[in-house]
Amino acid sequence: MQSPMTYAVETRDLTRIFAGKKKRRFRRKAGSNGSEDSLGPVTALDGVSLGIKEGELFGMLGPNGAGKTTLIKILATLLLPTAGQAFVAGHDVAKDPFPIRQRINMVSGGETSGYGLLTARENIWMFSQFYGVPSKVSKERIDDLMHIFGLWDKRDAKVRMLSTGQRQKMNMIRGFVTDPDILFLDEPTLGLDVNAARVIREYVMNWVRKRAGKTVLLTSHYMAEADQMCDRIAIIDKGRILACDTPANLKRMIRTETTFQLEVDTIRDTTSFVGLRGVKNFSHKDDISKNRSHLTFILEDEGPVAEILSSITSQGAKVHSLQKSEPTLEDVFISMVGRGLD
């Protein structure tokens, strides 16, 4: 059965509850049970309904654990989920994997993919079998891609031999290589040097924006990154969508609030922010070698500043910079949220 819509994916309510797991605390003596304890179950996707047009590079913004990784699996047939629906070009995950499967290819950062023993093309093109390209189309487009993402000296090197860089981009060459009309990409920048990082966001976007047809769904850790790739974004946290739309539209929902930066000397409580009249969030990073904090409120007026100041100043820090900013994506995860990303 097809969905009616015309969305390249679709959820429809979508859930995916993981069971829960004993564990073992201790043992009274050889042959007993000892004590456990049960972690319960866990919702990993509570209800998500989302729709990413054909032709549309969408983001997905959440810390550790909100769901992300396990939506990504679901698209891509790996993991079936607990209730509602998820249809991928058109087919229903549960109901129809195949179709979907000869449509999408997947890229996750950090993955240690590819057999040691092999080089970086060998282990390309082995791939690319699987997904029955023709060996000679194969081998054109690995020679391209090992250009364009700068591993063409490194072709014939064996895959134990390549730096985690070098191995993300061969796991990059391998996701386009079968030329999917829809790719899934969990953080594939995670770790990255700067270089590295920008030769894979620009061949990505130029990949959707002038290839028609071309789908990408990006989850991310770095804001800048969704910011500047991303045509939508959907913000997640905690299994649930909390808010879906252009990064312009996500910026400009927050723009009546204020936010203020402060670097002020290691402050250790934060706890005298928590219900700050006219405080709606805030975030607190350390920096250590610097022996400095990184204060980010968002504020519904100007009114609490003064007491926010006098907050800091009481705990003998001092107040190295204040800065008044527009609002940015990291603003309005933080606002919707309540945290930063790290």
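All figures in this text were calculated on a predicted structure; none of them were measured in a lab. Numbering follows the first chain given and starts at 1. C-alpha atoms forming the largest set that superposes within 1.5 Å between two forms make up the rigid core. Compared with the form predicted in complex with its partner chain:
- Residue 53 shows a C-alpha shift below 2 Å between the two forms [criterion: core-superposed Cα displacement of 2 Å].
- After superposing the rigid core, the Cα of residue 70 is displaced by less than 2 Å between the two forms.
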Second form
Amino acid sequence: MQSPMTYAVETRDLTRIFAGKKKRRFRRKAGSNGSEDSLGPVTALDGVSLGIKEGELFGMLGPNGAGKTTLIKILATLLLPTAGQAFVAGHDVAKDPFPIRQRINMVSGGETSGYGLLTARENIWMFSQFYGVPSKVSKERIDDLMHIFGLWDKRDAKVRMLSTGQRQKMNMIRGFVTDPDILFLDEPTLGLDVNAARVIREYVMNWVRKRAGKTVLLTSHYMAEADQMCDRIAIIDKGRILACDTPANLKRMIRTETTFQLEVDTIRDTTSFVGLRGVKNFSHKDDISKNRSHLTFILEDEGPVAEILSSITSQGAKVHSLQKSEPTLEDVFISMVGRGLD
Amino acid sequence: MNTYWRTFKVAAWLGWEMDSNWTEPWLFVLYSVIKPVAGAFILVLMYVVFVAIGRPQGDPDAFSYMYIGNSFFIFVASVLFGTFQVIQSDREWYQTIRYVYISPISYYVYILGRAASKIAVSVFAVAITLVFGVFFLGVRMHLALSDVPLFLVTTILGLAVLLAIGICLGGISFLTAKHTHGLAEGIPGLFYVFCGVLFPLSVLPDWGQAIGRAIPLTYWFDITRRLLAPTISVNTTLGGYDEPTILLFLVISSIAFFGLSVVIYKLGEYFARKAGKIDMTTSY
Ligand SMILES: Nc1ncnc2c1ncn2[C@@H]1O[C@H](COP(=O)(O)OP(=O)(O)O)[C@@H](O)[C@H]1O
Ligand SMILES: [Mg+2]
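Target state, the form predicted in complex with its partner chain; input state, the form predicted on its own:
Complete assembly follows, chain above in first position.
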């Protein structure tokens, strides 16, 4: 018997440093200054400590390059940590991967893996055989899941004939067909159409909630997705966990703060916002095609609004819209790091 | 044990699907016959050129020697390259390696399973080549019934050595895919020259003979030829040893190579997992 305090996934000071990459090709082209290509060691994870309880749908929310995929790879026994420890189902990922592998599965969104010569069904079936799922059980599960994810029409199509989205659905089925106890989903809806993404979200939520002992770790850089789906969320940036709580509690952290969103003509100078009293943080994103800037301000109160507006108009830019909004997880992120999620 | 068997079965199934299913069945059969026969014609051409250059004076024994050696060399190229390619293709083309790798199987056995279908396909190709040679090209071959068990044993050993070398390459390719590609193409060439495939060891300089004697495949080719064509007389420098001795050399060197392959593979895998290279793509 596992005690209720046992975590399905636990990391202690988990750190992962990648040695610098050699990109000779780029260096030669880019000349010698190579600021972007001066590829020294990269700290992808920096002392991450997390505990994910059995039965939880846990989310990692963070921008590109935050370290989400690296964490998933370590937990899935694909990559070794540089320092610190990680336990999955009570086993150390570095020392004892085999019993972990029997209980997990992993799906990465936005990729198109699969054996092109096999049919969609054969491809999924083959992977289930690696896990010793009885063939008949596997086939029944595949049929069910194909109906649910809308791949039934393509069940006997060769994988190489499937579209990117169809392959992604196939891979999602590959993840569920082995009925893992712990499922790692790395940006599962990346690049999928709205409808397919919704089906997947709902299926994942039901899967965790309706069965005992299932745990999901999901990464995302869509804040709405994380908010809607997850029991708890860790906000990650540059390899560090900035906060970890339920979505409601995370948003409550900035409850006393006010979020304003502005759409203005493209502005160049945002330094004038930095020192303004009452401005906790802000993010700035340009929409080049429309020649507009989107500004999100996290304010301690509504005091500085007038000053912000006058600072914008003094640059000769027009304000097209101004909106006060309910705090979102993205606002929490902006409040902490002064940047949006993408 | 259960895990190993399960891994092997599924991997062999996958390998076979991929090696045989790329076209219509009838085309696959046709291709499987025509390819080795075309290979045999290239051999004849090579031989004709040799004779024209004037070295072996159209000696039928020499032709048989060369023909049988080359037939069995089909195994070397296809098993070696095929094994190496298991990792490469899963990584680069299908991008499935991470999902195969994190499943509860033995990845080592998975490679063996995938290679099994390569072996099956090449057994067929070798057989076709030999039969074609005997019936249409006058190759002197005669396998005594009493030698069949020994022939099977040595063939299995030879294939095991090839798998071992292939898996070594696999372990190395975990770390440096690009360079291993060159190795996987270059090593068969090395064996072609030093293992007495085309011409006997005796034509090599001393240092070349020394290299040949360190490679188990040399003994494999030698004993295979003795069993298949006992009548041909070509001086090979291994003539001084009797069959049991050659077999012993083959067994010992096979075991050594297999042990080495496991070690190199495990090291390669460990360092790849450490460096984050298991599922890297090279984007050539
Ligand atoms: N194999 C690798 N070699 C070198 N750097 C890597 C490797 N994988 C990831 N990184 C770096 O580690 C950081 C985190 O990457 P990743 O975990 O993929 O982030 P995310 O999934 O959150 O977008 C990035 O800066 C990325 O460039
Ligand atoms: Mg990622």
